[in-house]
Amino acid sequence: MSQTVLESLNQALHRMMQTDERVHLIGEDLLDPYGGAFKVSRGLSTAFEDRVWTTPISEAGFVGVAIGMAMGGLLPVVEIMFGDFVLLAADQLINHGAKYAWIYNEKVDVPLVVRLPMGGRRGYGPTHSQTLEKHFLGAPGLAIVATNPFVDSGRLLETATRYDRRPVLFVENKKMYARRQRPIQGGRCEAMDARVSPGPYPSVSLSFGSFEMADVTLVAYGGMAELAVEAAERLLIEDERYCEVVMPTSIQPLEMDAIAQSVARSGHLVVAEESPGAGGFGAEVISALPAAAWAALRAQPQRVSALNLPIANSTALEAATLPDVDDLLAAMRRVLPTAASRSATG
């Protein structure tokens, strides 16, 4: 049985700290037996007592310390207890860490990873359930990477920590922690055809049929990835239409090759995100489509996102606010031609 996403991340941290003394962990409530709010850091303070730094409640302070550690040659990994709190460190990230390579004429770099448990569907209410990485889109010098169960989450974190010389926001959807990794082997992922793009932060494309048969492209990342696959399966069963799901892990800079190639095949595009849509991921994907992909579109692209409201404590209201499988399915049906018009046009 495969690891959970949480186990993959935890073992990656153990592996990195075992093999590279430059890796340090810093954040709130990291010490055992607590081991962090979601237990991703469990066992690390016991095994590496002198390299796990538990801090007061001061996100701006300890992110600033971590930036200094990175500039001094270390590889710090910051854990923000809930991703919602990253806004408290926004000045350190945007006005300091992300700019230092330019300010100091590339004589320094800031190889820093800030882990962000984001997302809702766990009943944590309006200030602990948000998906806020979109507010960092467009910040020069800052990379945003989001994992999902279809990539090796631990390896992705290791790439960001050991090999990326930029500050990286590493987005981990909280609902995903208990999910099993769904590995891709030999071009297959369970009942689906699978493709993985090259590069350190791959995009994964999945289809229940041949990629050449795709009727619609559904782009989703992070916590929306498995919902997108579920919607693709329902579209095939209920409508006999094929959906290609494309899941980028590099959100900034946005990896567009796999998306553009899929749109060129399908001619229809739906983009999904868990946050409210204004100024977000969906808008960026659509605006970044290359001319060839635009020329292939046969209908206006559709966006699926959360309502522009705070996330409620009530389970029913939270579910009504966040996008779900039914929303994805409805968007694909809106963008696709009806069976009658498809038959008339061949």
Second form
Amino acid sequence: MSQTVLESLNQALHRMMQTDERVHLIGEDLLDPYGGAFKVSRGLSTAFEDRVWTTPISEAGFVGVAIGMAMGGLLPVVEIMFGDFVLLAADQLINHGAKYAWIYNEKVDVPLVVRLPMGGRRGYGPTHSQTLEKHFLGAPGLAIVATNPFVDSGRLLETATRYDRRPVLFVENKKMYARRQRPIQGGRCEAMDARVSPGPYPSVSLSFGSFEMADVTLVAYGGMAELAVEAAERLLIEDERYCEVVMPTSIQPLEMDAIAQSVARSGHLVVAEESPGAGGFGAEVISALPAAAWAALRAQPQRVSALNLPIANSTALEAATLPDVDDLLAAMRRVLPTAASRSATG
Amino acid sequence: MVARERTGQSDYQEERIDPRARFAQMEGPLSEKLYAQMRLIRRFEEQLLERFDRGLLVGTTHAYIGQEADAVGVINHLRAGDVVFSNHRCHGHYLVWGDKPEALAAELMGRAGGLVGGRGGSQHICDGGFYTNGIQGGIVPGALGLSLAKRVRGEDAVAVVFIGDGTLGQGVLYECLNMASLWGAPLLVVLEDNGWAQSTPSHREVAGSMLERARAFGMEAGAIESTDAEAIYTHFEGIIEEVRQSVRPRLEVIHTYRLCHHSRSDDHRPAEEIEARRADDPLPKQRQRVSEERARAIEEAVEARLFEAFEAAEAQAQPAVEQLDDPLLRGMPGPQT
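Alright, leaving the form predicted on its own aside, put up the form predicted in complex with the partner chain.
Whole complex next, starting from this chain.
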């Protein structure tokens, strides 16, 4: 059995703190036996007492402290308890940490990682269920990396912490923590063909058929990744059409190569995100499509996102607000009009 | 693009700027050294404002005129490895710290040879452990983090962060006082209370006691009401060593006065108030302690140095636009291990 995403992240933190004394962990309620709200930090305060800083409820303060620590030669990893709370630290991230390396003419680095448990579907209500990283898209100097179960989440976190000299928002998904990682081996992921792009933050592409057969490209990151794979499977079973799911992990800068290559093959594009769509990831993907991919498009790209509303506590309302597999399927059928007719007649 | 891995501590380097050693090596008695530094700050700011009026500079600037005694009183006690985090009104602090009026002038004029290559301008400079940013209160967490990083790395360094009375409205300050006290940070918060937050007088922005705000977090706090450079210098000598030795944070208030406008042409303070405070101008106060002959020699040297500094800055090219690039792409890490 493969590791869960949670185990992968937790073990990576143990590994990093064991091998690099510059790594410090900072955030609320991190001490054992609690070990952080989602238990990603479990065991660390016991093993590395001096390097786990459990903080007061002071997001702006302790994110800023971590920025100072990073400028001072440490490799801090900040845990924001619920990703929603990162907005309290937006000034520190955008006006301070993200700018310093550039405005100081590269006299300093700010090798900071801020972990953000994002996303809904757990009934936490309007202030504990959001997917907010889109509000940081376009802040110069800030990298955004989002993990998913098809990559090794722990190794991704390790790359961000030990190798990346920029401040990185590391987006995790609350629903994803308990999911098992679905490793890719020999170009396969379970029943799917798989491709992994080169580079430190890979994009994973999956298809139930061969990539050359793709009828539509479905781009999804973070918490939408597994839903997208499920939608691709249903598209094959119900409509006999092939979907290539492309899951980038580098959201800023946006990694477009795998997306563009897939769109050039499929001629159809659906983009999915768990947040409301306005001003978000999907808009960025569509506007960043290179000319060759645009020329290949045979229908208007479709965007799947949450309703432009706060997220309700009620399970029924929350489910109706957030995009699900049916929404992804419907969007793919909109860009594949013949599929709908085939389905209707079949 | 493959960037190097961050290994060891060797890639964290800063120029070793040592204000205390430089001050010790300056010629003459304390009175003359302090006067020379203050005169440099005052004339730098005056020449800067005059260049603004001539349209030679863009943007804005926040002059330090009237508060020079604070910078010389505090920063001359700092040594290599210490840290200063300063704010929008940073020229005076920097001239004591780095003593490079030519590089500061070039920066303010947006030139390639400026402290940060023309990227930061008046409010955003950096030089060997000296950092500034233009956001009220937002600099305090960074200063706290730097102080803690120094402690973790086993250095007996002090981080000083300069704030103003207006900063007392910012919540992040109190988050930091709390954490600094909880965690034992060698952080000295120097609050320059000049009576005005831009156009708002202190009595309309600060409730209660400045000192009790810090003491509520279990921090030592003290104050000095003075524009006397020697008094402030003596006051901070022990305080900075105490912060260094105790590894505890401290807040120190300097009640002073800003004799110039906040930034440019935005002064609506009562003229009689400003007039009355001219009697407290730190510069003539210090000049009286220096012989007329030495004072004139210092002033001539300052004029010559500033003339050269501004001339050299003006002669410099603007930064090459080609150096504008995307830090996100440049900063991509190396391959996964």
